[in-house]
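Form predicted on its own, single chain, as C-alpha coordinates, below.
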Amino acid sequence: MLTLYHGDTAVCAAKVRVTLAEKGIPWEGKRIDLGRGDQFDPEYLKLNPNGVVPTLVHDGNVLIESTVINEYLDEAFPEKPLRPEGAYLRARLRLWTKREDSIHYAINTMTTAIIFRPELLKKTKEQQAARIDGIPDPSRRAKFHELMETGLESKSVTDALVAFARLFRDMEKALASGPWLMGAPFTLADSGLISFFYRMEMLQIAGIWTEHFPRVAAWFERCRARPSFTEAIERHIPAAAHDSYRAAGTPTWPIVRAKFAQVLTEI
(Lines of atoms letter the chains of each structure in order from A and count residues from 1; the text may use other names and numbers.)
(Lines give C-alpha, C1' and ligand atoms only; values in the text may rest on other atoms or scores of the structure.)
Protein backbone atom coordinates (compact mmCIF):
# COMPACT_ATOMS: atom_id res chain seq x y z
CA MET A 1 0.00 0.00 0.00
CA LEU A 2 1.19 3.50 -0.87
CA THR A 3 0.58 6.41 1.48
CA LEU A 4 1.50 9.91 0.35
CA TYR A 5 1.80 12.73 2.87
CA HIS A 6 1.12 15.81 0.79
CA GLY A 7 -0.26 19.35 0.72
CA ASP A 8 -2.94 20.66 -1.61
CA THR A 9 -0.89 23.40 -3.24
CA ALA A 10 2.63 22.12 -2.47
CA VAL A 11 4.46 21.89 -5.79
CA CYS A 12 6.69 18.93 -4.88
CA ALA A 13 3.73 16.96 -3.59
CA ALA A 14 1.87 17.73 -6.82
CA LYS A 15 4.92 16.58 -8.74
CA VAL A 16 4.60 13.13 -7.18
CA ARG A 17 0.82 13.10 -7.66
CA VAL A 18 1.36 13.69 -11.39
CA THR A 19 3.64 10.66 -11.59
CA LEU A 20 1.16 8.52 -9.66
CA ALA A 21 -1.61 9.62 -12.02
CA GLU A 22 0.46 9.06 -15.17
CA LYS A 23 1.32 5.54 -14.05
CA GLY A 24 -2.16 4.75 -12.72
CA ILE A 25 -0.89 3.77 -9.26
CA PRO A 26 -3.52 3.75 -6.47
CA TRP A 27 -2.55 5.58 -3.29
CA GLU A 28 -3.88 6.81 0.01
CA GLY A 29 -3.41 10.47 0.87
CA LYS A 30 -2.57 12.04 4.21
CA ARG A 31 -3.05 15.79 3.96
CA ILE A 32 -0.49 18.00 5.69
CA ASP A 33 -1.79 21.54 6.30
CA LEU A 34 1.30 23.62 5.57
CA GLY A 35 -0.38 26.88 6.53
CA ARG A 36 -1.16 25.49 9.96
CA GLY A 37 2.38 24.14 10.31
CA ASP A 38 1.55 20.41 10.35
CA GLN A 39 4.91 19.75 8.66
CA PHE A 40 6.65 20.70 11.92
CA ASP A 41 4.62 18.33 14.08
CA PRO A 42 7.03 16.06 15.99
CA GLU A 43 5.31 12.92 14.70
CA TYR A 44 5.62 14.07 11.10
CA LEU A 45 9.24 15.10 11.61
CA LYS A 46 9.97 11.49 12.54
CA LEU A 47 9.02 10.59 8.97
CA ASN A 48 10.53 13.64 7.28
CA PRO A 49 13.13 15.47 9.40
CA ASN A 50 13.26 18.26 6.80
CA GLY A 51 9.73 19.33 7.70
CA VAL A 52 8.50 19.41 4.11
CA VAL A 53 6.19 17.43 1.84
CA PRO A 54 5.92 14.99 0.20
CA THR A 55 6.73 11.86 2.13
CA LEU A 56 5.92 8.46 0.64
CA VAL A 57 5.42 5.33 2.72
CA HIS A 58 5.36 2.09 0.73
CA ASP A 59 4.94 -1.18 2.61
CA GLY A 60 6.43 0.43 5.69
CA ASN A 61 9.41 1.95 3.89
CA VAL A 62 9.71 5.74 4.11
CA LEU A 63 10.94 7.84 1.20
CA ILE A 64 11.47 11.61 1.04
CA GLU A 65 12.54 14.04 -1.73
CA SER A 66 10.14 14.24 -4.66
CA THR A 67 12.70 13.52 -7.40
CA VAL A 68 13.86 10.39 -5.59
CA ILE A 69 10.26 9.34 -4.97
CA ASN A 70 9.40 9.70 -8.66
CA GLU A 71 12.35 7.58 -9.73
CA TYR A 72 11.43 5.00 -7.11
CA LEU A 73 7.84 4.85 -8.34
CA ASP A 74 8.96 4.33 -11.92
CA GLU A 75 11.28 1.53 -10.86
CA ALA A 76 8.96 -0.15 -8.35
CA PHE A 77 6.00 -0.01 -10.76
CA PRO A 78 7.53 -0.62 -14.20
CA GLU A 79 4.22 -0.57 -16.08
CA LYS A 80 3.76 2.63 -18.10
CA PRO A 81 7.44 3.63 -17.79
CA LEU A 82 8.34 7.31 -17.53
CA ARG A 83 12.06 6.78 -18.09
CA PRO A 84 13.69 5.84 -21.41
CA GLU A 85 15.69 2.69 -21.96
CA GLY A 86 19.47 2.85 -22.07
CA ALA A 87 22.13 4.38 -19.86
CA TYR A 88 22.75 7.43 -22.04
CA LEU A 89 19.11 8.47 -22.36
CA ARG A 90 18.54 7.93 -18.65
CA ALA A 91 21.56 10.10 -17.89
CA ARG A 92 20.11 12.83 -20.10
CA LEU A 93 16.82 12.49 -18.25
CA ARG A 94 18.59 12.91 -14.91
CA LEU A 95 20.07 16.19 -16.08
CA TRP A 96 16.50 17.51 -16.20
CA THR A 97 15.30 15.92 -12.96
CA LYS A 98 18.46 17.01 -11.11
CA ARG A 99 17.69 20.56 -12.17
CA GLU A 100 14.29 20.46 -10.52
CA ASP A 101 15.85 21.04 -7.11
CA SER A 102 17.22 24.45 -8.08
CA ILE A 103 13.97 25.35 -9.82
CA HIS A 104 12.02 24.36 -6.73
CA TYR A 105 14.26 26.69 -4.71
CA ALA A 106 13.38 29.47 -7.15
CA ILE A 107 9.67 28.68 -6.96
CA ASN A 108 9.85 28.75 -3.17
CA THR A 109 11.55 32.14 -3.33
CA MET A 110 8.88 33.70 -5.54
CA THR A 111 6.04 32.20 -3.54
CA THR A 112 7.53 33.48 -0.29
CA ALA A 113 8.06 36.98 -1.68
CA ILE A 114 4.63 37.27 -3.31
CA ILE A 115 2.33 35.24 -1.04
CA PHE A 116 3.84 34.28 2.30
CA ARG A 117 5.58 37.57 3.10
CA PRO A 118 2.46 39.81 2.92
CA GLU A 119 0.49 37.33 5.03
CA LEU A 120 3.23 36.98 7.62
CA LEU A 121 3.70 40.76 7.85
CA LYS A 122 0.12 40.96 9.14
CA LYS A 123 1.10 38.93 12.19
CA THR A 124 2.93 40.02 15.33
CA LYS A 125 6.72 39.91 15.53
CA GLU A 126 6.41 36.97 17.92
CA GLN A 127 4.18 35.05 15.49
CA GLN A 128 6.55 35.83 12.60
CA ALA A 129 9.54 34.59 14.57
CA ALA A 130 7.75 31.42 15.64
CA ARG A 131 6.85 30.59 12.02
CA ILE A 132 10.31 31.23 10.61
CA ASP A 133 12.27 29.71 13.49
CA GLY A 134 10.27 26.51 13.08
CA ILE A 135 12.00 25.86 9.73
CA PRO A 136 14.55 23.08 10.45
CA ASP A 137 17.05 23.93 7.69
CA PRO A 138 19.29 26.93 8.61
CA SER A 139 19.75 28.05 4.98
CA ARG A 140 15.98 28.06 4.39
CA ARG A 141 15.50 30.00 7.62
CA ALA A 142 18.08 32.58 6.55
CA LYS A 143 16.48 32.98 3.13
CA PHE A 144 13.05 33.45 4.69
CA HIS A 145 14.39 36.13 7.04
CA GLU A 146 16.04 37.95 4.14
CA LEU A 147 12.90 37.80 2.00
CA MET A 148 10.84 39.14 4.89
CA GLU A 149 13.14 42.15 5.02
CA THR A 150 13.46 42.94 1.31
CA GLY A 151 10.60 41.25 -0.58
CA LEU A 152 10.85 41.47 -4.37
CA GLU A 153 14.04 43.53 -4.06
CA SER A 154 15.81 40.52 -2.58
CA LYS A 155 18.86 39.10 -4.34
CA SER A 156 17.16 35.73 -3.95
CA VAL A 157 14.39 36.95 -6.26
CA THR A 158 16.90 37.99 -8.92
CA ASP A 159 18.65 34.63 -8.57
CA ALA A 160 15.29 32.88 -8.99
CA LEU A 161 14.53 34.78 -12.18
CA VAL A 162 17.98 33.89 -13.55
CA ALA A 163 17.28 30.21 -12.84
CA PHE A 164 13.93 30.45 -14.65
CA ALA A 165 15.44 32.24 -17.65
CA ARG A 166 18.15 29.60 -18.06
CA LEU A 167 15.60 26.79 -17.70
CA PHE A 168 13.25 28.30 -20.29
CA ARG A 169 16.14 28.87 -22.69
CA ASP A 170 17.25 25.24 -22.43
CA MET A 171 13.70 23.94 -22.67
CA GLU A 172 13.09 26.02 -25.78
CA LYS A 173 16.11 24.42 -27.41
CA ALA A 174 15.17 20.86 -26.36
CA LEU A 175 11.57 21.23 -27.53
CA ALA A 176 12.74 21.90 -31.08
CA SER A 177 13.29 18.11 -31.31
CA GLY A 178 9.84 16.97 -30.20
CA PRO A 179 6.76 17.67 -28.14
CA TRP A 180 8.42 16.69 -24.86
CA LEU A 181 11.77 17.42 -23.25
CA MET A 182 13.19 14.02 -24.19
CA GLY A 183 11.70 14.12 -27.69
CA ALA A 184 8.72 11.89 -28.52
CA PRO A 185 8.02 10.27 -25.12
CA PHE A 186 6.51 12.01 -22.10
CA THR A 187 8.91 11.31 -19.23
CA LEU A 188 9.81 12.28 -15.68
CA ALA A 189 11.60 15.26 -17.21
CA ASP A 190 8.18 16.67 -18.09
CA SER A 191 6.09 15.42 -15.17
CA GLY A 192 8.51 16.89 -12.64
CA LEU A 193 8.17 20.45 -13.92
CA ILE A 194 4.43 20.77 -14.52
CA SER A 195 3.44 21.78 -11.00
CA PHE A 196 6.21 24.39 -10.90
CA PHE A 197 4.82 26.06 -13.99
CA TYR A 198 1.31 25.94 -12.60
CA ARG A 199 2.51 27.65 -9.42
CA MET A 200 4.01 30.45 -11.51
CA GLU A 201 0.71 30.75 -13.35
CA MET A 202 -1.16 30.97 -10.03
CA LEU A 203 1.27 33.70 -8.98
CA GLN A 204 0.26 35.61 -12.15
CA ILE A 205 3.82 35.61 -13.53
CA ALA A 206 3.34 33.18 -16.44
CA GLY A 207 4.34 35.98 -18.79
CA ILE A 208 7.97 35.29 -18.00
CA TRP A 209 7.73 32.34 -20.37
CA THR A 210 4.65 33.06 -22.51
CA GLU A 211 6.06 36.39 -23.70
CA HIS A 212 9.50 35.08 -24.66
CA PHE A 213 9.52 31.30 -25.17
CA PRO A 214 6.80 30.03 -27.55
CA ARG A 215 7.83 26.36 -27.49
CA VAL A 216 7.77 26.36 -23.69
CA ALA A 217 4.30 27.95 -23.75
CA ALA A 218 3.07 25.26 -26.17
CA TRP A 219 4.66 22.53 -24.01
CA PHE A 220 2.77 23.71 -20.94
CA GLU A 221 -0.52 23.70 -22.86
CA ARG A 222 0.16 20.08 -23.87
CA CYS A 223 0.84 19.24 -20.22
CA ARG A 224 -2.40 20.92 -19.22
CA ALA A 225 -4.32 18.77 -21.71
CA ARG A 226 -3.18 15.50 -20.11
CA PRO A 227 -5.68 13.81 -17.74
CA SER A 228 -3.02 13.75 -15.01
CA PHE A 229 -3.10 17.55 -14.86
CA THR A 230 -6.71 17.62 -13.75
CA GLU A 231 -6.39 14.57 -11.51
CA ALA A 232 -3.13 15.44 -9.77
CA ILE A 233 -3.10 19.23 -9.71
CA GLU A 234 -6.35 21.07 -10.44
CA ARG A 235 -8.70 18.98 -8.32
CA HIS A 236 -6.50 19.32 -5.24
CA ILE A 237 -6.24 23.11 -5.20
CA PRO A 238 -9.19 24.90 -3.57
CA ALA A 239 -10.76 27.94 -5.20
CA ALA A 240 -9.78 30.07 -2.20
CA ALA A 241 -6.11 29.39 -2.91
CA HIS A 242 -6.52 30.57 -6.49
CA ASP A 243 -8.22 33.72 -5.27
CA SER A 244 -5.53 34.56 -2.73
CA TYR A 245 -2.68 33.88 -5.15
CA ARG A 246 -4.34 35.99 -7.84
CA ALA A 247 -4.98 38.86 -5.46
CA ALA A 248 -1.39 38.90 -4.24
CA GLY A 249 0.26 38.16 -7.57
CA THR A 250 -1.52 40.56 -9.92
CA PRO A 251 -0.05 43.79 -8.51
CA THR A 252 3.46 42.30 -8.42
CA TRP A 253 3.52 41.25 -12.09
CA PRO A 254 4.78 44.61 -13.49
CA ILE A 255 7.72 44.47 -11.06
CA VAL A 256 8.55 40.85 -11.90
CA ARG A 257 8.14 41.52 -15.62
CA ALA A 258 10.63 44.38 -15.54
CA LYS A 259 13.13 42.41 -13.48
CA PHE A 260 12.87 39.41 -15.81
CA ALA A 261 13.38 41.58 -18.89
CA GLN A 262 16.59 42.86 -17.33
CA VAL A 263 17.71 39.32 -16.49
CA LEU A 264 17.23 38.25 -20.13
CA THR A 265 19.73 40.88 -21.23
CA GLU A 266 22.36 39.59 -18.81
CA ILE A 267 22.33 35.78 -19.02
Ligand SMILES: N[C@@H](CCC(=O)N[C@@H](CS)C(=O)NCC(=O)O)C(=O)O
Contents of the next structure:
Amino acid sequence: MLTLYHGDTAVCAAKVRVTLAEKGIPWEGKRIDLGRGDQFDPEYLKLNPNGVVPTLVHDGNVLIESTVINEYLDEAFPEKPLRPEGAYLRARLRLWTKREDSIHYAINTMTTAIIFRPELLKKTKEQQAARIDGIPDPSRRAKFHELMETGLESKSVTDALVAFARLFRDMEKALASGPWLMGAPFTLADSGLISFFYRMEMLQIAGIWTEHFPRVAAWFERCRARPSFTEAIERHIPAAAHDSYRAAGTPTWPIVRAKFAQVLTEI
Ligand SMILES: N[C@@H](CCC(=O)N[C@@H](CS)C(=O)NCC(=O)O)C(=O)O
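To complete the pair, please output the form predicted together with this ligand; the form predicted on its own was given just before.
After this comes the whole thing, all chains and molecules, with the earlier chain placed first.
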Protein backbone atom coordinates (compact mmCIF):
# COMPACT_ATOMS: atom_id res chain seq x y z
CA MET A 1 0.00 0.00 0.00
CA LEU A 2 1.21 3.48 -0.92
CA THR A 3 0.29 6.52 1.15
CA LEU A 4 1.25 10.00 0.01
CA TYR A 5 1.15 12.91 2.44
CA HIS A 6 0.53 15.88 0.20
CA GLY A 7 -1.08 19.31 -0.13
CA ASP A 8 -3.44 20.46 -2.89
CA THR A 9 -1.30 23.26 -4.26
CA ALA A 10 2.12 22.11 -2.96
CA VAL A 11 4.30 21.82 -6.05
CA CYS A 12 6.70 19.18 -4.66
CA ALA A 13 3.79 16.93 -3.77
CA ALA A 14 2.29 17.52 -7.23
CA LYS A 15 5.63 16.38 -8.70
CA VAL A 16 5.10 12.97 -7.09
CA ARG A 17 1.40 12.86 -8.05
CA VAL A 18 2.42 13.35 -11.70
CA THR A 19 4.79 10.37 -11.49
CA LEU A 20 2.11 8.21 -9.83
CA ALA A 21 -0.40 9.19 -12.52
CA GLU A 22 2.03 8.62 -15.39
CA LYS A 23 2.85 5.15 -14.06
CA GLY A 24 -0.76 4.32 -13.16
CA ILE A 25 0.15 3.41 -9.56
CA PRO A 26 -2.81 3.38 -7.11
CA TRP A 27 -2.25 5.41 -3.94
CA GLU A 28 -4.04 6.77 -0.93
CA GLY A 29 -3.68 10.43 -0.03
CA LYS A 30 -3.36 12.09 3.36
CA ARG A 31 -3.89 15.82 3.03
CA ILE A 32 -1.54 18.12 4.94
CA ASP A 33 -2.93 21.66 5.21
CA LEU A 34 0.21 23.81 4.96
CA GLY A 35 -1.72 27.03 5.65
CA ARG A 36 -2.98 25.58 8.94
CA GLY A 37 0.52 24.32 9.83
CA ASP A 38 -0.22 20.55 9.76
CA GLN A 39 3.37 20.04 8.55
CA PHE A 40 4.65 21.01 12.02
CA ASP A 41 2.46 18.51 13.87
CA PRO A 42 4.82 16.42 16.05
CA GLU A 43 3.39 13.18 14.63
CA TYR A 44 4.02 14.36 11.05
CA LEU A 45 7.51 15.59 11.96
CA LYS A 46 8.35 12.02 12.97
CA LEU A 47 7.77 11.06 9.33
CA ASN A 48 9.27 14.16 7.75
CA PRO A 49 11.60 16.02 10.14
CA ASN A 50 11.90 18.88 7.62
CA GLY A 51 8.24 19.77 8.14
CA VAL A 52 7.41 19.71 4.42
CA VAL A 53 5.42 17.65 1.93
CA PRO A 54 5.60 15.20 0.26
CA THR A 55 6.18 12.11 2.35
CA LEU A 56 5.61 8.66 0.92
CA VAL A 57 4.94 5.56 2.99
CA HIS A 58 5.25 2.32 1.05
CA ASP A 59 4.58 -0.93 2.91
CA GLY A 60 5.67 0.75 6.15
CA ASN A 61 8.84 2.31 4.70
CA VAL A 62 8.97 6.11 4.92
CA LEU A 63 10.54 8.24 2.19
CA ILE A 64 10.98 12.00 1.89
CA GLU A 65 12.30 14.35 -0.83
CA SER A 66 10.23 14.45 -4.01
CA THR A 67 13.12 13.81 -6.41
CA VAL A 68 14.22 10.76 -4.42
CA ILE A 69 10.62 9.55 -4.15
CA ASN A 70 10.11 9.84 -7.91
CA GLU A 71 13.23 7.82 -8.64
CA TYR A 72 12.22 5.25 -6.01
CA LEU A 73 8.76 4.87 -7.57
CA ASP A 74 10.26 4.27 -10.99
CA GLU A 75 12.59 1.64 -9.56
CA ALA A 76 10.04 -0.08 -7.31
CA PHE A 77 7.35 -0.12 -10.04
CA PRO A 78 9.31 -0.88 -13.23
CA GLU A 79 6.27 -0.96 -15.54
CA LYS A 80 5.88 2.16 -17.70
CA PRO A 81 9.47 3.31 -17.02
CA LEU A 82 10.20 7.01 -16.71
CA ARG A 83 13.99 6.62 -16.83
CA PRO A 84 16.09 5.62 -19.84
CA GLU A 85 18.19 2.45 -19.85
CA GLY A 86 21.94 2.56 -19.32
CA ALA A 87 24.30 4.33 -16.91
CA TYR A 88 25.13 7.24 -19.20
CA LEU A 89 21.56 8.21 -20.07
CA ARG A 90 20.52 7.80 -16.42
CA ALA A 91 23.33 10.15 -15.39
CA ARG A 92 22.14 12.64 -18.03
CA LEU A 93 18.62 12.36 -16.63
CA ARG A 94 19.95 13.10 -13.12
CA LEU A 95 21.53 16.31 -14.39
CA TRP A 96 17.94 17.50 -14.93
CA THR A 97 16.38 16.10 -11.76
CA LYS A 98 19.31 17.38 -9.63
CA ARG A 99 18.23 20.92 -10.54
CA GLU A 100 14.72 20.50 -9.21
CA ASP A 101 15.58 21.54 -5.65
CA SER A 102 17.08 24.85 -6.76
CA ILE A 103 14.16 25.50 -9.11
CA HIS A 104 11.75 24.70 -6.28
CA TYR A 105 13.65 27.17 -4.09
CA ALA A 106 13.15 29.80 -6.82
CA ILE A 107 9.44 28.92 -7.10
CA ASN A 108 9.11 29.29 -3.35
CA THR A 109 10.77 32.72 -3.58
CA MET A 110 8.36 33.96 -6.26
CA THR A 111 5.32 32.52 -4.47
CA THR A 112 6.37 34.13 -1.20
CA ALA A 113 7.07 37.52 -2.83
CA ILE A 114 3.89 37.59 -4.93
CA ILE A 115 1.21 35.99 -2.78
CA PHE A 116 2.34 34.89 0.72
CA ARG A 117 3.88 38.29 1.57
CA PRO A 118 0.82 40.46 0.84
CA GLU A 119 -1.42 37.94 2.64
CA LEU A 120 0.87 37.85 5.68
CA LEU A 121 1.23 41.64 5.77
CA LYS A 122 -2.51 41.83 6.47
CA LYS A 123 -1.98 39.87 9.72
CA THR A 124 -0.72 41.06 13.11
CA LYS A 125 3.01 41.28 13.86
CA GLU A 126 2.60 38.32 16.25
CA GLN A 127 0.92 36.19 13.58
CA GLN A 128 3.64 37.13 11.07
CA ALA A 129 6.39 36.20 13.52
CA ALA A 130 4.71 32.89 14.38
CA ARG A 131 4.52 31.90 10.70
CA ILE A 132 8.12 32.82 9.92
CA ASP A 133 9.68 31.53 13.14
CA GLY A 134 7.97 28.18 12.55
CA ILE A 135 10.15 27.51 9.48
CA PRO A 136 12.67 24.92 10.75
CA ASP A 137 15.49 25.71 8.28
CA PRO A 138 17.44 28.89 9.27
CA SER A 139 18.37 29.86 5.71
CA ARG A 140 14.77 29.52 4.48
CA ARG A 141 13.66 31.52 7.51
CA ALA A 142 16.18 34.28 6.68
CA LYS A 143 15.00 34.33 3.06
CA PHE A 144 11.38 34.68 4.20
CA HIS A 145 12.34 37.60 6.47
CA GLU A 146 14.15 39.33 3.62
CA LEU A 147 11.21 38.79 1.28
CA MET A 148 8.81 40.20 3.87
CA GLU A 149 10.90 43.35 4.06
CA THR A 150 11.65 44.01 0.39
CA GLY A 151 9.20 41.92 -1.67
CA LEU A 152 9.97 41.89 -5.39
CA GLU A 153 12.99 44.14 -4.79
CA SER A 154 14.64 41.34 -2.81
CA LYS A 155 17.94 39.85 -3.99
CA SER A 156 16.29 36.42 -3.70
CA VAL A 157 13.87 37.41 -6.48
CA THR A 158 16.74 38.29 -8.83
CA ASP A 159 18.44 34.99 -7.92
CA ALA A 160 15.21 33.14 -8.68
CA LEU A 161 14.86 34.82 -12.09
CA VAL A 162 18.48 33.92 -12.90
CA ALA A 163 17.77 30.27 -12.02
CA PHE A 164 14.69 30.30 -14.32
CA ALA A 165 16.56 31.98 -17.16
CA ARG A 166 19.35 29.38 -17.04
CA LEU A 167 16.83 26.54 -16.87
CA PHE A 168 14.79 27.83 -19.84
CA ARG A 169 17.96 28.41 -21.87
CA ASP A 170 19.09 24.80 -21.26
CA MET A 171 15.62 23.42 -21.91
CA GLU A 172 15.32 25.38 -25.17
CA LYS A 173 18.58 23.81 -26.35
CA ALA A 174 17.62 20.25 -25.28
CA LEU A 175 14.17 20.52 -26.88
CA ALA A 176 15.77 21.08 -30.30
CA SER A 177 16.44 17.31 -30.29
CA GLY A 178 12.99 15.99 -29.41
CA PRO A 179 9.65 16.68 -27.77
CA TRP A 180 10.88 15.90 -24.25
CA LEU A 181 13.98 16.85 -22.28
CA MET A 182 15.66 13.48 -22.81
CA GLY A 183 14.62 13.33 -26.49
CA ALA A 184 11.82 11.01 -27.60
CA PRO A 185 10.63 9.46 -24.30
CA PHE A 186 8.78 11.36 -21.59
CA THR A 187 10.88 10.90 -18.42
CA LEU A 188 11.29 12.02 -14.82
CA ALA A 189 13.15 15.04 -16.22
CA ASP A 190 9.84 16.29 -17.62
CA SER A 191 7.50 15.05 -14.88
CA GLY A 192 9.55 16.78 -12.18
CA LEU A 193 9.21 20.26 -13.69
CA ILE A 194 5.55 20.42 -14.74
CA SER A 195 4.10 21.53 -11.42
CA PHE A 196 6.66 24.35 -11.17
CA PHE A 197 5.55 25.71 -14.53
CA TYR A 198 1.93 25.41 -13.49
CA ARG A 199 2.68 27.45 -10.35
CA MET A 200 4.34 30.18 -12.43
CA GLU A 201 1.27 30.25 -14.64
CA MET A 202 -0.97 30.59 -11.56
CA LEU A 203 1.24 33.49 -10.44
CA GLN A 204 0.62 35.14 -13.86
CA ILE A 205 4.33 35.11 -14.77
CA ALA A 206 4.27 32.53 -17.59
CA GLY A 207 5.43 35.31 -19.90
CA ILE A 208 8.98 34.73 -18.63
CA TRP A 209 9.10 31.69 -20.89
CA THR A 210 6.31 32.25 -23.43
CA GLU A 211 7.82 35.60 -24.54
CA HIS A 212 11.38 34.30 -24.97
CA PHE A 213 11.57 30.50 -25.26
CA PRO A 214 9.20 29.04 -27.90
CA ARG A 215 10.30 25.41 -27.54
CA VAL A 216 9.80 25.59 -23.77
CA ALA A 217 6.33 27.04 -24.34
CA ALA A 218 5.49 24.19 -26.75
CA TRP A 219 6.89 21.64 -24.27
CA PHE A 220 4.59 22.93 -21.51
CA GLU A 221 1.58 22.70 -23.85
CA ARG A 222 2.53 19.05 -24.58
CA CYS A 223 2.70 18.44 -20.81
CA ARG A 224 -0.73 20.05 -20.43
CA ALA A 225 -2.18 17.65 -23.02
CA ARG A 226 -1.16 14.54 -21.05
CA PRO A 227 -3.86 12.92 -18.88
CA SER A 228 -1.53 13.14 -15.85
CA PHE A 229 -1.80 16.94 -15.98
CA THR A 230 -5.50 16.96 -15.15
CA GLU A 231 -5.33 13.98 -12.84
CA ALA A 232 -2.29 14.99 -10.78
CA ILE A 233 -2.34 18.79 -10.92
CA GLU A 234 -5.44 20.60 -12.18
CA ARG A 235 -8.03 18.53 -10.34
CA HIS A 236 -6.33 19.18 -6.99
CA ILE A 237 -6.19 22.98 -7.20
CA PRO A 238 -9.25 24.66 -5.66
CA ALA A 239 -10.89 27.39 -7.79
CA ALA A 240 -10.40 29.86 -4.91
CA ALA A 241 -6.63 29.35 -5.12
CA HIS A 242 -6.70 30.36 -8.80
CA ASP A 243 -8.66 33.51 -7.90
CA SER A 244 -6.27 34.61 -5.18
CA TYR A 245 -3.13 33.81 -7.19
CA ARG A 246 -4.53 35.73 -10.17
CA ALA A 247 -5.46 38.72 -8.03
CA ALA A 248 -2.01 38.84 -6.42
CA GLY A 249 -0.02 38.03 -9.57
CA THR A 250 -1.62 40.30 -12.18
CA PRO A 251 -0.36 43.63 -10.78
CA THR A 252 3.15 42.24 -10.23
CA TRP A 253 3.65 40.92 -13.78
CA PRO A 254 5.01 44.19 -15.29
CA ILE A 255 7.66 44.33 -12.55
CA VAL A 256 8.68 40.68 -12.98
CA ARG A 257 8.66 41.07 -16.76
CA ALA A 258 11.08 44.02 -16.65
CA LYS A 259 13.37 42.31 -14.13
CA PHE A 260 13.47 39.12 -16.21
CA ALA A 261 14.30 41.04 -19.40
CA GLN A 262 17.24 42.59 -17.51
CA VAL A 263 18.39 39.18 -16.24
CA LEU A 264 18.36 37.80 -19.80
CA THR A 265 20.91 40.43 -20.81
CA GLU A 266 23.21 39.32 -17.99
CA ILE A 267 23.32 35.52 -18.10
N1 LIG B 1 13.19 19.36 -1.25
C2 LIG B 1 11.89 19.05 -0.74
C3 LIG B 1 11.11 20.34 -0.63
C4 LIG B 1 9.74 20.12 -0.01
C5 LIG B 1 9.02 21.43 0.27
O6 LIG B 1 9.62 22.47 0.57
N7 LIG B 1 7.68 21.35 0.20
C8 LIG B 1 6.86 22.54 0.42
C9 LIG B 1 5.65 22.50 -0.48
S10 LIG B 1 6.06 22.46 -2.18
C11 LIG B 1 6.36 22.54 1.85
O12 LIG B 1 5.91 21.54 2.35
N13 LIG B 1 6.41 23.69 2.53
C14 LIG B 1 5.93 23.81 3.87
C15 LIG B 1 6.21 25.15 4.47
O16 LIG B 1 6.71 26.01 3.75
O17 LIG B 1 5.93 25.32 5.66
C18 LIG B 1 11.19 18.07 -1.69
O19 LIG B 1 11.46 18.13 -2.90
O20 LIG B 1 10.42 17.21 -1.22
